[in-house]
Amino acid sequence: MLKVQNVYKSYPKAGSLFKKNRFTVLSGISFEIKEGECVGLIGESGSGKSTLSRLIMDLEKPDEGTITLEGESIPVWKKKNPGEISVVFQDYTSSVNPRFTVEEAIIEPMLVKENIAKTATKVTQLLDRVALPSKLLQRYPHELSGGQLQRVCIARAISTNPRFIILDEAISSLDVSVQAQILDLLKELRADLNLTYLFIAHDLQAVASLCDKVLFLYKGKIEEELLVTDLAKTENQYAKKLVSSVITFD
């Protein structure tokens, strides 16, 4: 479904007067995600994870390289398949307009594909799908807990019947017990709706729980690519350091 080929991305250095004075965030990134697969992208803060998600969403352009969905450029694919790529961000408080009710927040992306008359019943169904009661429909973001608001963001992300969802640090701001609940929800949705995920995180345990394959991103480069079942076999020092926090090596 997704193919990233030799992607580079850099930005001008702060305070520099010269256009050529830049720092590189991503350097030669290449990987693929098959339909129905969940791929985890793990790395430290500043490794380039969120930059990569913005490039895949076509919010920014790479300096070099290509990113395609089903063989087509992102803008062309999105135009042909409206609503079929979604994203859930880390900061659920800024992801939802504070002036919108829960109902309005979920309806907003649905209007890309449907008229307002068709959305009312579906919104209630979406809340039920993410295990939230319909009594929350007229509440505002500040009246919800973090876990509830992130479930609203997930309901919104699946409201357009997407095939591919980017989860950009979608659980990292939540309490550990709530993280487990959201991971279970994401597993259930993936199975029921045949979703494809790119799960971006810095917690290997969460990635291993949800994903089929893991990409280790370090200083803008993919250091290792492994099936979750092969994590203990890594020989890469950076990957081994992260894996050792979850698996004890002899």
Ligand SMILES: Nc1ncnc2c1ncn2[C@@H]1O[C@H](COP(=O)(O)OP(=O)(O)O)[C@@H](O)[C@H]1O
Given for the second form:
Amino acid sequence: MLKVQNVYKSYPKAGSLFKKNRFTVLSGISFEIKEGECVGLIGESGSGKSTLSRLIMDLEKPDEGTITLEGESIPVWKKKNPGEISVVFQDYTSSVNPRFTVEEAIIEPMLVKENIAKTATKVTQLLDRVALPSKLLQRYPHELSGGQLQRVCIARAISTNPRFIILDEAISSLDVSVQAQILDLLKELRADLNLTYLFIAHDLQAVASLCDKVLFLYKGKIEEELLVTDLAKTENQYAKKLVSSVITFD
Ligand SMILES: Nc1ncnc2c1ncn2[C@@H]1O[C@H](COP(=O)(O)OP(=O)(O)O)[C@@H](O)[C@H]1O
Ligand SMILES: [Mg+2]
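Switching conditions: you have the form predicted alone, so give me the form predicted in complex with the named molecule.
To see the whole picture, the full complex is given below, headed by that same chain.
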């Protein structure tokens, strides 16, 4: 479904007067995600995970390399398949307009595809889908807990009937017990709606419980690609460190 080929991305160095003075964030990234697959992307903070998700969403362009969905460039695919790629970010507080009620926030992305009359019943269904009570419809973001607000963001993400969702540290800011609940919700939605996920995280345990495959992003490159079932077999130093830390904390 998604094919990332030899992607490079650099940014200007802060404070540098010279345009040529850039630092490389991604240097030759390649991987594929098949339809229905859930692929985890693990990397330290600042390793370029969000940069990669912005490139896939076509919010920025790579310096080199190509990214395609079902063989088409992202802008072409998006035009042909409106709403079918979605993203859920880590920072749920800035992901929704603070002046929108829960109802308005969920309706907003749907308007790309549907007229307002059709959205009303769908909002209630979506709220139910993400296990939120309908009494929250008229609440504002600041009146919700972090977990509830992230559920609203997930409802927004699935409101346009997407096939592919990028979850960029979608559970990282939540309490551990709430993380587990949201992971369960993501598993359920994946199965019920036939979704394909790119699950970005720095927590290997979450990736292991949700994903089929893991990519380790390190120093701008995909250091290793492993089936979740093969995690313990890794020879990669960075992956080993993460795997052993999970085992220790258990
Ligand atoms: N628009 C930008 N301009 C300059 N530097 C950026 C920009 N976006 C990200 N960076 C830098 O690129 C690196 C990777 O950032 P990011 O993709 O957010 O990492 P991650 O999501 O893995 O924590 C960081 O050093 C960050 O400061
Ligand atoms: Mg990030």
